[in-house]
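Have a look below at one chain only, the form predicted on its own, in structure tokens format.
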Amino acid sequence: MEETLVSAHHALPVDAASAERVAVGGLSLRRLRGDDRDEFTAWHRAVARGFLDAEPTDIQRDAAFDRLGYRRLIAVLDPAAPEPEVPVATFASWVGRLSVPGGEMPSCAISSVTVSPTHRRRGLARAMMEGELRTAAAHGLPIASLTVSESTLYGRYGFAPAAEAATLRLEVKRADWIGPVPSGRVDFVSRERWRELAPELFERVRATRAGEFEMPDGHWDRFAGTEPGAERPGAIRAVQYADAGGDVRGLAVYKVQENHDDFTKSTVEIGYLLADGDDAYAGLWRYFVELDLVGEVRASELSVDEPLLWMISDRRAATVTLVDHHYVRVLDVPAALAARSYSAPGRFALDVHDPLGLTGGRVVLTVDARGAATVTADADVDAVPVRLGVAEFSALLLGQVSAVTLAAAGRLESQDPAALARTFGWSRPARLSYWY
């Protein structure tokens, strides 16, 4: 991915249309510039107080400064407020790698979407979140991406579910370990030693699983507590994963909540999982399954098709709850179809309406045998026609969706959604391993 693409994004002007639309009630929409200390404080501060969490600490605002600096940072301003600093609405993007089947693309990642409860129902959130649309796709960006802490916010824009995720609460003395004997072996590291690992081992994972998408610097801090503030990162324990030939193929942290009622029912919970490949999943799981004086492990943003339910003896002492988690949107339809390949051949007229008018309109999509595409606007009447919505086809594009489902519940029009089904489908369901 070019540079320039990133940095461009991130200096681009706000969308006129919105900024106008703003204006009218008598506010102000503003791009920051990022390096103004101030300015920042304030929008964090707005942030803060739009997810519910307590007014940031000096320590956790400067850290905060130190690393979001690769962000693009978008403010309403209300100038008769009595803090007319403070944003009454926020928004934040970058640009960065989406791993989708078989390749990945650049997104522009969406986050810190807030609107002050003292401004709600005027309209904001949709003036920033369509003109940020409209400015990524005129800058060529193919897709839109984000997580949610709401499932109904973001199908308005035309962005829908494509990943689900996992969370699982495993009574391990109900579950012994029946998987296979791993040929490596699990150690102690330092938080500092597992943070300087996971970025590599990360990558190497994210470029064979849809879904993931290249993780942003702080985050990793956040899981081994080597951030400035973070709290109680002592409780964080790091552990990683060596295969035979003593390669760092895995890595976890957890922390332990002791029982003081009963200590042989302690619960671990998993911060972050990573194995890069059967025996390095097999061994890390193995570990949190056989620990002592644990009743339950548990752990979120998994797969939905863990292999470790068929690695323990009762599948009934895991308990498992999906929840929608990764959202897409797709700015441009040829090219998003072009970045991904396909499990099955075939040929379609994808008939894309987007409410929005930001990409949409008909293509003829062909895949050969080799489950490479070709993207066309040639009309063809030997293509499976399709009639679908944006949010549907955003859906479809990772391949854990199918296009039977969608068919089923009125949001797909096709004579023949099953071979639609077959060639986008994919081996592996779609992931995400982490909230941003």
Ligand SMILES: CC(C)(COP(=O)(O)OP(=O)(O)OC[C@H]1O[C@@H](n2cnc3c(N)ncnc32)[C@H](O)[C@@H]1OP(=O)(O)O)[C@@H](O)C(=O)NCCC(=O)NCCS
Second form
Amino acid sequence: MEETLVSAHHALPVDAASAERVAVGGLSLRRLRGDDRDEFTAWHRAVARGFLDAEPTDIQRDAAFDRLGYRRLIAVLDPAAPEPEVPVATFASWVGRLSVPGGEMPSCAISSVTVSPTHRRRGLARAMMEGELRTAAAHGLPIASLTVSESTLYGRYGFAPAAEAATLRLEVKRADWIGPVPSGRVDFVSRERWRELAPELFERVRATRAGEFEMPDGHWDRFAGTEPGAERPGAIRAVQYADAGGDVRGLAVYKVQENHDDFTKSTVEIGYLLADGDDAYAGLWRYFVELDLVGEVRASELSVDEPLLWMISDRRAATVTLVDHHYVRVLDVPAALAARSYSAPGRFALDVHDPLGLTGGRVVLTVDARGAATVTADADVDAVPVRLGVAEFSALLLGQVSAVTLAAAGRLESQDPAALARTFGWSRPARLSYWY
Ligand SMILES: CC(C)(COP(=O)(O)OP(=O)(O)OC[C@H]1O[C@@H](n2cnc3c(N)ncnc32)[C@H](O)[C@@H]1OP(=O)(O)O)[C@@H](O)C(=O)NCCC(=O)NCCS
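For comparison with the form predicted on its own, would you give the structure of this protein in the form predicted in complex with the named molecule?
Okay, now the whole complex, with that chain kicking things off.
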């Protein structure tokens, strides 16, 4: 990924149209420098309040300052408020690598979107989002992505839930292990050691899994409980899986909640499980399925198609709930099409409608027998015509939802959605294993 794409994004000016819209209400839209501690502290307090959290402690504030400085931070300020330095709206974005089927692309990741309850429903969130999407698109970023507090918020800007996530509750006493016997071993490691091992292993896994996004700074410390000011870090247990050759191929962190009424029914909450390959996956899950004194194991942000469900003797020992999770929004249709591989050859004339006018129009996608794409602007009589909105196009890009499903839902028009589904489908469902 081009370094300038990343670093220059940080310092781009705010969108003039959005600044004007906000100014009508006597407010000002600003980009923060990111290296001013007081300014950051006020912004961070506003984010915490927006998400209904307590006031950050000094330790948490300093840790956040060290961790989030690389992000592009946006604030709306109200000079008439009693604390004019505390923003009434916040927004953050940064550029990272998003995995797509067979490849990856730079994405404008978005987080920390809040509007103070004192200033809600006056269009501030819309002004920030539209302005920042325009800025990202003009900068050449081909896609934007986020995870959401409410699923009703972002469809209006062209985002779609492209990678769903599964939440799992497993009654382990019903679930005998019938999966493969792993060749390696599971061992406890210190949380600090786990923290050291995780980034490289994750990058190996991320490269093979559409929907994953480069792990933001600070997340590993949060999983491992190694960040300053972590609450009860000692409750976190860390294990590694090493294969028969001694290479660490898997990592997991978890907490145990004891059941004082019945000591055989404690609950295990897996904070993060990372497996590089089938053997590591079996090794770690077998460990959790066979724990003594445990009644239930819980995990979330899993794939919608976990092999684990085929590795236990009683399928109904597992309760799986699906939720929308990773939302993406294409900002450059031809660049997005060219970034991924495809599962079957085909030729499609895609008419993508973008209500914000950031991308869209007619493009022709030709996929050869190896799954490689050529994207042209020509009108083409041989190509299968497809009409769809930018949100539906964004969902198709990650390969999880079938074009047949979207057509049945009235969300795309094509005479041959099955052909589109064969080309855009992917062998493994998209997954994002965390929140950001
Ligand atoms: C969600 C939030 C940012 C919205 O801010 P806001 O300034 O009130 O939103 P706007 O006035 O710009 O509204 C923009 C559009 O979103 C809609 N909208 C806003 N909040 C909504 C909600 N909670 N549910 C459904 N629609 C909502 C508005 O009706 C408006 O629709 P329209 O322009 O298409 O007619 C704000 O309520 C908030 O801070 N919530 C708590 C923190 C949070 O959940 N942030 C999102 C993190 S992913």
